[in-house]
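Just the one chain here, laid out as structure tokens, in the form predicted on its own.
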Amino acid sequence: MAFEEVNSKVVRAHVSPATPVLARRGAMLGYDGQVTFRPVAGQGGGVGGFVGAALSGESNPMMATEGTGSVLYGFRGLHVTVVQLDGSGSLTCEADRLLAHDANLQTGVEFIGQGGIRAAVRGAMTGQGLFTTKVSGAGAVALLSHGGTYAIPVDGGGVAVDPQAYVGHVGNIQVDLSAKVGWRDAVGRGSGEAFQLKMSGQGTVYIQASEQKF
């Protein structure tokens, strides 16, 4: 099942018994057909699944949409980007970026603090904290952003992005924090670009058209 982009802030999902949808609770804008909505405890594991997301803070109230019909989703006027996963690589993002996704996709919480102090600092810079969410399998994911997203391919060489603009990435990508703090930054007269996320490997990184966080 693929999401149909109605406009930059609304997507439509065609729901059937074979293609239920998991969505952020309260994100339904309208629907037709015979569909029902029920709360789902936690992230991941399909419609009825649960992982310890609540313990990590990587958790959003989610609901399952089931039945037959089409449903419109949007949230607080934020922009929506549809990412199609083909099963070859996972999507990594913050849980609150998820608007909706195919219920057959698997979500899990990853502890990024095991990467040491640099990973911990990276988490702090991106707002992820010590945990992040991974979405894997084949299917569609609708992501939220401020101002829409721009996809940057990562193909071996390094790509640097602003931590505040980072939305997520797909593929086998390693993320590291690069800091170039000089005396001007220390006294508040720097360029404001002292920290960047260095992306390397193979995949795609998504940045938003804003440095505003959720």
Given for the second form:
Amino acid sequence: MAFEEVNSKVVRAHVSPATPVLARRGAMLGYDGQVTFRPVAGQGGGVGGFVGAALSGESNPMMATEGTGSVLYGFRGLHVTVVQLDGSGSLTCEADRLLAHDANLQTGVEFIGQGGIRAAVRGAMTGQGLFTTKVSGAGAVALLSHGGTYAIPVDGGGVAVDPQAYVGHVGNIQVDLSAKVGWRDAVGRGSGEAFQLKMSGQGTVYIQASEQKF
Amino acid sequence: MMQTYDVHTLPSNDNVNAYAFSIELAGRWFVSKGAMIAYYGNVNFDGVAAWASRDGFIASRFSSPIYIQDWVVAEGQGKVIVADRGFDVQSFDLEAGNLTLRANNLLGFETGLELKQSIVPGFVTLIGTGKFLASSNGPVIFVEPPFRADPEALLGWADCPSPSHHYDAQWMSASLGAMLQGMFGRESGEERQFDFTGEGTILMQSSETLREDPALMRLIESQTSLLSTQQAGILGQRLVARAQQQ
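Having seen the form predicted on its own, the form predicted together with the partner chain:
Starting with the chain above, the whole complex follows.
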């Protein structure tokens, strides 16, 4: 099942009993057919998943869309990009960028703090904290962004991304904070460009054409 | 290469780009207050309220007291460019028809059209023949009934009966149950929809967040005249309590 792009800000999902969809609560714009919406707790995975998500701050109010019909999804006029996962690599992104995804995809909260203080600073800068959401399996994910999402291939080393413009990434990518961090930046008097995410490895990184957070 | 316009090359009654529309003014237009971003020519902008007192024609065309403060009459010769918060602006031609639109998204209309207040709060109905301008977050999506729409994402509807409310029973019971467990709030956005049936067209936009509608307060105020003095007092106490919570 895939999401059909209606325009840059809206996707249409064809829901059937075999292909339910998980979506951000409140993102439904309209629907036809026999469709129901059921709130689900956090990132799936039952009670454990919910507790984990609540602890990490990565809990996103989600709802399951079930039944038969077609549903329009959009959220606050943000741009929507559909990322197709073939099952070989998982998508890492912030929870609040998830608009909708096939219910058969697994979502989990990933701890990204292993990198020590650097990863911690990175988390603080991107607003992600030390946790991020990992979506794995084969299926489609609709991502939210401000100003539209652009895919940049990462091949080997050396793609630097503004933390505010970072949307997510797919593939075997290491993310590190580039180390131009001085006391000046720490107290907020720098140029604003001192923090950069260094992406290396193989895969695709998604960025948005804006530095605005939502 | 950036396109530069002058008096002669500016489009007439056409979009300048997706987000701005250039009205060729020769006579009068109704324009939403704040929508005009530029104009040239000999154009006067006067409040509809001021016009209505001296011109019976205007008063008969603009038949909605709660919106009267938010609209101006543009009169004269020239070009008036209107836009709205970077939203997409589209022009529509209505031919002896009627169309109901979210009042906030109506930017202007020709005086050949008549504006009435819809029975659905926050919406106005245009009747007659003429051009009007509407803004929407993202391009407008046209849908045919049967269709259920999120009330906030709804831009308007044409030629079909007014919608009714639809409450999703399963959602209601699920969120009621969840509320008992204290896990979810009531704010879901999905428990209530507008249900469209019959023939016609529904206009949707890509967002469910709205600009503040100043006329809504006036509408609710005018409708609370249905309450008795005692009921009005209770309502007042509840509103005060709500305001203090935030």
